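Next up is one chain by itself, shown in C-alpha cells, the form predicted alone.
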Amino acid sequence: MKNNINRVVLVGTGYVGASYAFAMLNQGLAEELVLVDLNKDKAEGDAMDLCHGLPFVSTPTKIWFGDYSDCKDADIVVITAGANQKPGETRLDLVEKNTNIFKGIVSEVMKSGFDGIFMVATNPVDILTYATWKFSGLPKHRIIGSGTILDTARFRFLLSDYFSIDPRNVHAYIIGEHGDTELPVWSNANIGLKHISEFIEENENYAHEDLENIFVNVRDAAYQIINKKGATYYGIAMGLARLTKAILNNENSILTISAHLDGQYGESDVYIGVPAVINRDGIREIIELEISEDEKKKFKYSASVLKDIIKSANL
C-alpha cells in the first residue's frame, strides 16, 4: 500500500468495465480509480461521467483517465478489455484473439514496476487468467479470475426464486469452468442449514426435475443475456466490485473464483472455477469441497478441456 490509499486501475471501458466503475463508486471501494483504455476518449469521457457524480456519493474517491504507468502505485489491476463474446460463439472462441491482446496489457502492466493484485473478467476467464499469471511472472495467488463468481451468483438467484427464500440464505455453487462444462455442486447445495433435497422433500410443490433446468438456465444465461442485449455487464460487474471490496477490507471471505490448482480436487496447472477464501494477499486458500462421484467425474472432465486449450494457445 502507498500512504494507505487503496488505487485500483481498471483496463478496459467497455460495458463491464464502464459497469464496474459505476459499482466501485456508488459503493465507495476505493480512493483511487483510474481508467485505461486503447480508446483514451472513451476512458476520459467515463472519468468525466463518473466525477460528475461524486457530489452524491458518500465515499471521497478521485477518479482519472491514465495510463500503464499509473498502475505502479496500484493495489488491483483489473483486465475486463479484449473481444467480446458475439452471439453464437462460445466463450473458448475467443482464446487467440484475447490471448494476444493480454500478452501486450499484461506486459505494460508489469513495466509500470506493478507489484500487486490482478483480477481477471475477460472470457475465457479461465485461460486467460492463466495467461496473466504466465506473462506477469506474479506468484499464482495475486492472479485472480472471476471464474464462476457470476454463474454462483446467477445459481443462488433462480434457486432463491424456485424456493421464495432470500438468495443472500441460500449456499450453493457452480465451480468447473466459467462455460459450456460447469457444473453445480449439488452435494453441498443448502437453504440456510437444510439441504435442497429436503426442501423438496418436504413440499409437493417442489420437484428434484426441476433442479436440472434450474442449471441448464444458469449455464446458458450469457447466451439468452447476449440474444436479447448484445452483451451481459451488469451482473459481473457487481460480482468484480464484491472480490474488490474482498481484497482491498481482507475480508477472508470466500467467493467462487478461478484459482489455480495444485493438487486441489485431483488437478494441478490450470486456472478453474472453485471456492476460495480472498484476502488483502489474494488467494489465501482453496476450499476443497467433498463432491460425489459424478461431481469429480464432470469437473475433471470441465479441467481436461481447460488444460487442451492452454497446451493448443502454447501458454
Second form
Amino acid sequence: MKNNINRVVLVGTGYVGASYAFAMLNQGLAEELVLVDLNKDKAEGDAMDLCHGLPFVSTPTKIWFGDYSDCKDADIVVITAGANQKPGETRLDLVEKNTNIFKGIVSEVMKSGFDGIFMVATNPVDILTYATWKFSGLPKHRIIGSGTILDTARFRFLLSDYFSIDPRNVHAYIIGEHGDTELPVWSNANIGLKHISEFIEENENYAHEDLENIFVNVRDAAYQIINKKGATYYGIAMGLARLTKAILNNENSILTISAHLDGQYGESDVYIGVPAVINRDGIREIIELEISEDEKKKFKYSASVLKDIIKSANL
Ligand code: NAD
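Write the structure block of the form predicted together with nicotinamide-adenine-dinucleotide for the protein whose form predicted alone appears above.
What follows is the entire complex, opening with the chain shown before.
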C-alpha cells in the first residue's frame, strides 16, 4: 500500500461499474475513486455526474476520470469491463473475447507499478479471475473474484422472505461456479443459530420441497432480470462495495468470493466461489465447511467445468 489515502480504480463504467461507483460514493468507502473506460466519454460523463452529488455525501470523496497511470497508487483495481454474450455466441467465444480484453487491461494496470488487490466482476468471473492472476503475476490471495457473493445475497434474501426473518440473520452460502453449476450449501444453512430444517419441522407452513424452488430462483435470477430489463447491476454493485469495505477497513469478514484453491474442498488450480476471510491483504484464508457427500459431488463437478474452460482457454 502506497500511502494513507484509500484509492480505488474502477475499469469499466458500464451498468455494473457505474452502479458500483454510485454505491461507493453513497457509502463513503474510499477517499479517491478513479474511473477508466475504453469509452472515455462515458467515464468522463460519469465522473462529472457523480461529482455533482458530492455536496450531498457524508464522507468526502475525490472522483475523477483517469487512466492506467492512476493505478500506481491504487489499493484496489476493480474490473467490471468487458463484452457481453451476443446472440449466437457460445460461452467459450465470450471467454476468448474477455480474456483478450483482460490481457490488455491487466498489462496496462501492471505497467503502472500497481501493487495492490484486483477485484474482478466481469463474466465468466471465475475464469477471468484466474486469467487476472496469471496475467498480473501477483500473489493468489491478492486476486479476488466476486464469485458467488451475489448468488449468496440472493439466496439469503429469498430465504429471509420465505421465513420472514431479516436477511442479515440468514447464514447460508452458495458455492461453486458463478453460473449454472453453482450449489446451495443446505447442510450448513442457518437462521440465527438454528438449522433451517428445524424451522421447517416446527412450522407446518414451511416445507422441504419449497427449498429446491428457492435455489432454482437464485440460480436463474440473472436470466429472469435480464429478460425483464436487459442486465443486472444493483445487486452486484452493492456486493462489490461490501467487498471493498471489507478490504479497506481490514474487516476479516467472511464473504463468498472466487478464491484460488490449493487443496481446499479437494480441489486445486482453480478460482471458484467459496466462503473466505477478507481483509486488507486480500484473501486471508478459505473457510472449509463440512459439507454433505452430495454437495461434495456437485462442487467437484462445478470445479471440473471451470477447469475444462481454463484448459481450453490456454490460461
Ligand atoms: P456494460 O456493457 O454496460 O459495460 C461494460 C463496459 O466495459 C463498457 O462501458 C465498455 O466500454 C467497457 N469496456 C469494454 N472493453 C474495455 C476495455 N478494453 N477497457 C476498458 N473498458 C472496456 O456491461 P455491464 O452490464 O456493466 O456488465 C459488465 C460485466 O459484469 C459483464 O461481464 C457482466 O456479465 C458482468 N456481471 C457480473 C456479475 C457478477 O455477479 N459477477 C453480475 C452482473 C454483471
